[in-house]
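Quick heads-up: it's one chain on its own, the form predicted alone, in structure tokens.
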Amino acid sequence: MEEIRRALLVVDIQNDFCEGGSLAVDGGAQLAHRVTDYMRRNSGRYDLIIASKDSHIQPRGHFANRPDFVTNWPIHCVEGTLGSEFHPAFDSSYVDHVVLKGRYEAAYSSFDGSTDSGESLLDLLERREIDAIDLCGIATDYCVLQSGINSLEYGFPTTVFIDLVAGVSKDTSLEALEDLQSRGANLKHAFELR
């Protein structure tokens, strides 16, 4: 039986959606220490590492001065600036690719970016023959959601650590996981796999 080819997804890690940030998530610096941990300790499980960022120049129609918290937002992770940068407890050192979403236009999943390159997630995933994704990050009820629906409809076998994600709202947070779980999705707990 041939071994199963398994990528870490970390989703939006970033200063702006962690506390001190432009829209930021509770818990979102605690993640990123948590996150960084569970790589030191398990990144020899994955063939492929990616993390995505947030990586906004014009988006349009994503920023607003009075934001909805809906379909347009505070300022935020703009390509360039502190903001938009790793939150620097997570390592990145153990990222293999970057992929990079939103410059021109509202992106949740992280399969709506491209490494610098320009090669889509999806390309880079296929390329390097991964069959199944763990997924973390930030925000639970928005990127992580949505990252997570692409990569079910994508047909990859899809294991959400719950253990391993921050969200804007409790109650659309475990909304998410629900969704994800009905659509085909394991939820698990990172720190209890053996």
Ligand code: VGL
The other form holds:
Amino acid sequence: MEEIRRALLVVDIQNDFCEGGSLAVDGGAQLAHRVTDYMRRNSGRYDLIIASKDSHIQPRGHFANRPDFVTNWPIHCVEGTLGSEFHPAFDSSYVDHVVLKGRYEAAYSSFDGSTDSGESLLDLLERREIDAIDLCGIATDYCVLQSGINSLEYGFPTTVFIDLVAGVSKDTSLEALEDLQSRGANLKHAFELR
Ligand code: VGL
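Please show me the structure of the same protein in the form predicted in complex with pyrazine-2-carboxylic acid, now that we have looked at it in the form predicted alone.
Okay, now the whole complex, with that chain kicking things off.
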């Protein structure tokens, strides 16, 4: 039997989504450390490690002066600013490809992103013959959710690491994980894999 070719997709572990950033989620910085620890121990499981970045220039209605934190948000992850960089505890030397999303409109899913050379995430996964995706990152209830939905829609068996995500709010994060599970995602603890 042929080996399953697996990709790890790490969503948006950027300064603005971590403590001290303009749109910080609880546990963002700790998550950066944990994902790095996970990659250090498990990079050998993966044929490809991809990290997405929210990377805004003029994302129309995505920013608001009085944001509702559901459909619009404080200014965050503006391309070229420190806030848009990976959190320093996230060791991006494990990452094979970075995909950027959201330049001129909101883009919650990493599948809206593309690499420096303009390749979409889906094309990259297909070119590298990836069969299955493991998913982690920020925010459980927004970008992780939408990335997982797309991953499943495109037919990838998808595992969400519930100990490697951080969300905007507790309730919507729980709902997001239930939603992903009901769509067919496997929910697993990354640190309990054998
Ligand atoms: C995100 C809210 C606004 C995310 C991005 O990365 O989940 N959340 N923009």
